[in-house]
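One chain is shown next in structure tokens, namely the form predicted on its own.
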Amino acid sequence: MSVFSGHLPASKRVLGFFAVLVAAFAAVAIVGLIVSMFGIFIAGGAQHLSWSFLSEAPRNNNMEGGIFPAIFGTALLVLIMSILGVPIGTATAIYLNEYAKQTSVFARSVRFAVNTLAGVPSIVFGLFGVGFFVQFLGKGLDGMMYGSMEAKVFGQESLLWCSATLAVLTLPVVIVAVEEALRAVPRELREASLALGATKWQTIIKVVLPNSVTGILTGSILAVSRGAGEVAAILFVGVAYSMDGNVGLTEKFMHLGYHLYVLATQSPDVEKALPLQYATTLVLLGLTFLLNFTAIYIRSRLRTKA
């Protein structure tokens, strides 16, 4: 563009300059906003980060002690959410890209459902989790396994149902990311595999998926980023104010996001709780980045081997 810029009219050169200026200003503003946010959190909460804060349970109405149960619960929630959501999202993307006719009514219905899910508020997913996973599925499992729908094993708010709710919430993110990765695999590779006598399923397993595994991991990273900080979706499905004892799949658990919400809205001493809010925010961001960087590292290693 710079080679021919001298032949452009002055008005177009000025317009182009302002377009670049606006884009650069927007980029700098975003980076500055992120840096300022981190600066505020670090300045307000770094001095309260200690081993006891990270390894102890909260005490005295969450105003003393640490946040270890919330850290453990959040990490376990994200792990189970990924185990439940990524395979289903990947399978859906495989169907849409490899098997379904793009003009079929069923494929259009699936895409419409995915697009609709992407726009549903997270609080609606929380109510769905209570109605479907807890009341319908959980109590149904209690009736089948224990002979009573009031056994209160699966038919209650728990870590398992929170993870399932977040898996549903993050499905659109995973499906879109994986489908784009599948589309990026050259069609010639599929045709060569089929020409050599491989079946459609063998081609997908041996050719398509290995060449799109980094895209699948990208979908997982986006799902972790979306799900790790969600609170509204799990507010009624199993998150707890405090914990006594170990966390089980069928029990309530603590979550860093909800712990931060409680500190901000229900603390008896707002000024004393403010530094704890900053420190908890730093831990939540750090945990999210750690999970993301782990997936990014695995993805980069796979790309290197490929």
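Numbering follows the first chain given and starts at 1. Throughout, rigid core stands for the largest set of C-alpha atoms superposing within 1.5 Å between the two forms. Predicted model only: the values in this text are computed from it and were never measured. What changes on going to the form predicted together with its partner chain:
- Remark: with the core as the superposition reference, the CA shift of L282 between the two forms stays below 2 Å.
- Residue displacement note: S50 has its CA displaced by under 2 Å between the two forms (rigid core superposed).
- Note on conformational change between the two forms: the chain splits into two rigid parts whose relative rotation, smaller against larger from C-alpha fits, is 12 degrees.
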Second form
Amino acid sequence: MSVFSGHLPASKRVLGFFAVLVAAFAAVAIVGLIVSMFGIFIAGGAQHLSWSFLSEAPRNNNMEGGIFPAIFGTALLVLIMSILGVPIGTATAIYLNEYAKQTSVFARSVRFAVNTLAGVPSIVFGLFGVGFFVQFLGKGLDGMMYGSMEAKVFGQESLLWCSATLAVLTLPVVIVAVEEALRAVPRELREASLALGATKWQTIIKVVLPNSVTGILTGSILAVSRGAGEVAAILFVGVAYSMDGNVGLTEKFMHLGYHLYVLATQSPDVEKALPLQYATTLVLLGLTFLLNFTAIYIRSRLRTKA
Amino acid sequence: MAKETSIKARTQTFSFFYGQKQALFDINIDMHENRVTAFIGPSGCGKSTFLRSINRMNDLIESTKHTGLMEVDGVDVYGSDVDVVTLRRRIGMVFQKSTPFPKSIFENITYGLTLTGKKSKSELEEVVESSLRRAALWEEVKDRLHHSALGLSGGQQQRLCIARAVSVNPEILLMDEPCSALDPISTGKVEELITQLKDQYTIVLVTHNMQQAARVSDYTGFFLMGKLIEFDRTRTIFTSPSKKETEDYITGRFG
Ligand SMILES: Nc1ncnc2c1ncn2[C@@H]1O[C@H](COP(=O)(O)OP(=O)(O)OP(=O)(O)O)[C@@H](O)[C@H]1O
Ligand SMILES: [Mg+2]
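Can I have the other form now, the form predicted together with its partner chain, not the form predicted on its own?
Next comes the full complex, this chain leading.
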């Protein structure tokens, strides 16, 4: 090859061509996958989506009626999960970012724990939920409040303990999102507040947190959408096979993701259950997308406002 | 110039360290009440460090330390019984970059006031008006007090920060290059303000603008590489400095 030639060597050109080809193929494949996924669910489940499907309780071994208890249960689950998890996650993030010395052993241990928590398989959280919340905390509470560890009020699988388990599972998501938001608050604003004679706490409450609302909301919504789709973590902690519409905090409840699993594995008639599965999937996906879009929307709204 | 006023703040062999790095070396300065004390010097010579040592803003930076004495009203501000929050309430600060809170103009001004407890609406309104008037901003913003402060121009934002600083009636006002981001007209307004405000406050001003120091200050200190080379009445510094480095700097042969 001539030294005067500005072209790449032929081997490199061929390589480049293949790289582009592979990338293009991958892109098409991904889009195709998503389209066919939705296609299957819509084709298989759409005709089953009806008002009664959304608003009625299941009957006849889940083969008839609707999935309202599962929708309602899932919504309650993520609501309680957020009430439990978001304040704790936010507080942890505030501690890590505002109070802890970045080099302190304690802060680094907490950070390590958070990162580890993020990598733990969700089924492990499920076992933890049974062991810690149901057996230890729940039975302990029963012992204290009702005089017997076997009172079966708190000491049994329930919506409450599922929410608590999911709160722990989604804690890293909240912490990371809030920390990111706290870090984005300019140092100048904190200094301006402190220079006016504000305490550190006043500065956090009046300047830092209002400037991190976006991050806290995004973190919460990401946690919620992660929690809404999680099945393995609550498998042993309180989900029910089938129920009517009534839900109690210390009782079992129906859940969309688990309901899918039930339909797929425990139906008396697998053929007949398939459209129900698809329809349930559509509802679950719709819910998740709705939450994610809400997060994106809030984010962009607050960003343009600031 | 008028006769000497009493000393509001002073340092004795004050040194400051960022980790291992020494940023200030044995500084001795008296800052007089109702006077403007200006500090000039090339970038990185320690002017901001000195200013931020007075209200202990440098406490926020990890692994810093000081030696020597920094006194306000005869009390060591680094003394163990000094409450840093109270100290900062007595010493206002205006930063180089204007830092309005992303709140309304009204809320920006009342921020400092509401830190010490609830105030009546009329009291707040009164302070907002008087502070904005003192910062020569009232006429420009009186019709949009409840609009976001971020909608103001750069010069207005800086005057808002001055109004915010004076709203809590500090005794000392620290100003770190308050005009560096402003156009000549806004700069003129802020300078006029400084000369008015010194009737009530002790003002310590850092500036890169030699004319500004000459125009508004009563005393001037020249810093070079963390050392206070010369400190004297402003007229003396600008007409007959005793050190060659000072002369080189103010005549523009340096930096
Ligand atoms: N947070 C910090 N950590 C370590 N060193 C610092 C820090 N802040 C300032 N310094 C150093 O201290 C010295 C004095 O800095 P300072 O900001 O006080 O200078 P200055 O005179 O205000 O400069 P300028 O005119 O550019 O604002 C510089 O060498 C600077 O690098
Ligand atoms: Mg500076």
